[in-house]
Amino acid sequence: MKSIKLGIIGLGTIGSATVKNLLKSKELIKESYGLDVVISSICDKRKDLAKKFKDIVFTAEPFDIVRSSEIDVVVELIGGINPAFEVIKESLKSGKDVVTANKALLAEKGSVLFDLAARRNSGRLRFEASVCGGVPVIRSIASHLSLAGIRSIVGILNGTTNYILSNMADFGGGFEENLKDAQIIGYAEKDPSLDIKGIDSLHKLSILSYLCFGRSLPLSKVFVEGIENISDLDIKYARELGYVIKLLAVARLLPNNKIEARVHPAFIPNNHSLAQVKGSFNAVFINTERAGEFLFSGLGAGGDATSTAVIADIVSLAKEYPHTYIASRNKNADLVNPARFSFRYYLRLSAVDKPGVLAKISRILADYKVSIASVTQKQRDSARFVPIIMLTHKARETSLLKAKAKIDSLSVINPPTQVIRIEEI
């Protein structure tokens, strides 16, 4: 029976769950794969945890594990950029295999690490747990779907925001109220900025873009918008119009060898499979040239779900399965400038209820070549203003935003006008 010795760095939520589930599934792994997985060393800065691991070497210094001749696989679960980057880089250089769940690091430094792992005599790199928790989307893309000619990926990649938006739709309440609920039950961090502002989704999208298109995304050039301005009114009107609102991460390879990449809330039809992804679940919808469409969905966060992906990566390394990354085919592909995006749009305006107001709004939209598909005036929401809901035909992003600014400058408008893109999946 083959034996593999692990050094696990970090005993946070994922690290603790990985240790627990490795010990629990030790006999199952032996029976199923003929593999004896041994936790040889554990590293955590909290030295008082050492007493929990009597038969395992415990250290507070991660490079003790990196430099140990006893370790076959380094499992990096500390998160962040430093010292995680140096830990993984030095491990790969020394020939040690690495498993990580570090999405932020791979989004920032992934191209360096992927290139390093591709070198002869370097260690191998696995990162299934970095996107969508326990959902095996990375392995599926790298081992199968990349051969089918991937055209686009559309993902619900953050469980916190999906939980908030789902609760707003199913149980009511505003954004702040549902964010507090998510924090109470542990679905949202005390500081939820990375989640609600779309940064977490951006990191995951960068990893998926590399796998699908061979191009890591320059994070500063990707359009990102969070969900903090989505109101209960938007949720309500979306339902009336036959849509749901989701925070989407989208990447498409265009015929001119450009990549369209963006993260933002969007209307999607309520009969689309992504619309049924609720709570803290994640999902990735992939369209391919030769094999059609695929949907991957499951728990996208939490120690147990994510540790399942970590353990699967460890087993795949031991069984010498192929690398879960691909060569950079479109390494120099340009990103589409967000100013060139075109969408259909949902607009929610708050306007004075008197004759001629709608004509003024329509005239401004026409001046900027934004065509109206439908208009509905809702019940008065204040003593003076009424909500007006508009859906547009497809329009250039820059034109729509210029029109919005002009409309919001009118004395008969209570700004800001809400703008949400309608995703054509």
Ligand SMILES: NC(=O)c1ccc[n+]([C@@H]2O[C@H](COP(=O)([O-])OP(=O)(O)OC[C@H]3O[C@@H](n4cnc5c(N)ncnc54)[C@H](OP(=O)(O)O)[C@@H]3O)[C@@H](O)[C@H]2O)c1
Contents of the next structure:
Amino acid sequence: MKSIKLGIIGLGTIGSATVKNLLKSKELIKESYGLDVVISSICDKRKDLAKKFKDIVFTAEPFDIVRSSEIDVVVELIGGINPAFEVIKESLKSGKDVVTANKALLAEKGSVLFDLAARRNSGRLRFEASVCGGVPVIRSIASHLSLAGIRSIVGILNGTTNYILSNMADFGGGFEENLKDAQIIGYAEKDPSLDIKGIDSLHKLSILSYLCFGRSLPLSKVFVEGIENISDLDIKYARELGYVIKLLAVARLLPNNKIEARVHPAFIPNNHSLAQVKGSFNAVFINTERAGEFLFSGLGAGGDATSTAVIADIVSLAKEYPHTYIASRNKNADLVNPARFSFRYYLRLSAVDKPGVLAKISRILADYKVSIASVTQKQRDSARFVPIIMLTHKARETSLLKAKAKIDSLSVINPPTQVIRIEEI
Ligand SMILES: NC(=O)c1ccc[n+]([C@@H]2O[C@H](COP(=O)([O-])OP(=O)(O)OC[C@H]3O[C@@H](n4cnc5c(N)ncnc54)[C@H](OP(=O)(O)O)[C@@H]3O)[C@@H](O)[C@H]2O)c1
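Same protein, different state: after the form predicted on its own, show the form predicted in complex with the named molecule.
After this comes the whole thing, all chains and molecules, with the earlier chain placed first.
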């Protein structure tokens, strides 16, 4: 029976679940794949963990594993950029295969690592757990859907923000209250900024963009907006208009070979399959040229779910698909400049309730060639101001934002006017 020897680096949430579930499924992997997976070494900073593992070499130094001639596969689960980058680089260079869940690292340094892994004598790189936890979306894209000509991906890639937005919609309460709730039950970190500002979604979008379009994203150039300014009023008005609000990560290959990439909250119709993705679930909606549309959805985080993807990667290295996933098209494809985006928009204005105000707002929008599709005046939200909800027809983002700035400077407006894009999917 074929045997592979693992060195697991990082024994936190994902590392300890990986060890637990590998030991649990050892016989199943033998029976199903004729493969004996042996955990040879484990590394973690916390040396006191050593006593838990009898027949496994324990070290606090990751490079002991990288340099060990005993190890076939290095499983990097420490997270962060350093020393994870050097750990993976050195492992691949020495011909060891690598499994990682490290989305931040792959988003920052993926192109170096993907190129390295594609070299002839290098080890191979697997990273299923880096996007959507336990959902097998990377394997499906790399070994199947990329053959169907992927046009676009629209993802709900962050469980924390999806939990907050869907709880605001289903159970009420504002953003801050639902964020606190997410922190109490462990769905949000103490410092939640990577999640709520959209950065974690951007990292995962970059990995998907590499696989789908052959281009990791230049992170600083991608348009990213978080969910921290979404209010319970927006959630309520969205529902009344037949929409839900989701934090979307979108990448689209345009006919001119440019990639439109963006992360921001958006209205989506409440009868779209992505609207049904609730709580901490993740999903990716993929549109292809030749095979239609696909929706992948499931648990995007957590030890057991994510370790399933790590273990599947380990088995795949031994049993199937011998190559590193390579996406060679469009390596230098440009990004679409966000100034060229156009959408339909939802606007929520807070205006003084007196004759002539609506006419002023409409005139400014018309001056900037933003045409109004509908206007609703809501009940007064304070002694002076009344909410006005507008949906626009498709308009250029730059024009819309200039119009918004001008509207917000009117003395009859209580700024800032809320602007949310309406996604056409
Ligand atoms: N958690 C999830 O649901 C999830 C889902 C998908 C992907 N991921 C990814 O999986 C990776 C691991 O995440 P996690 O949640 O398991 O993180 P974690 O709980 O913080 O675990 C990381 C472990 O590695 C140890 N460590 C860090 N630097 C080390 C070093 N230089 N040498 C030895 N040990 C070191 C840490 O020790 P200390 O705590 O003492 O620093 C900790 O025990 C990350 O890349 C993450 O993005 C996580």
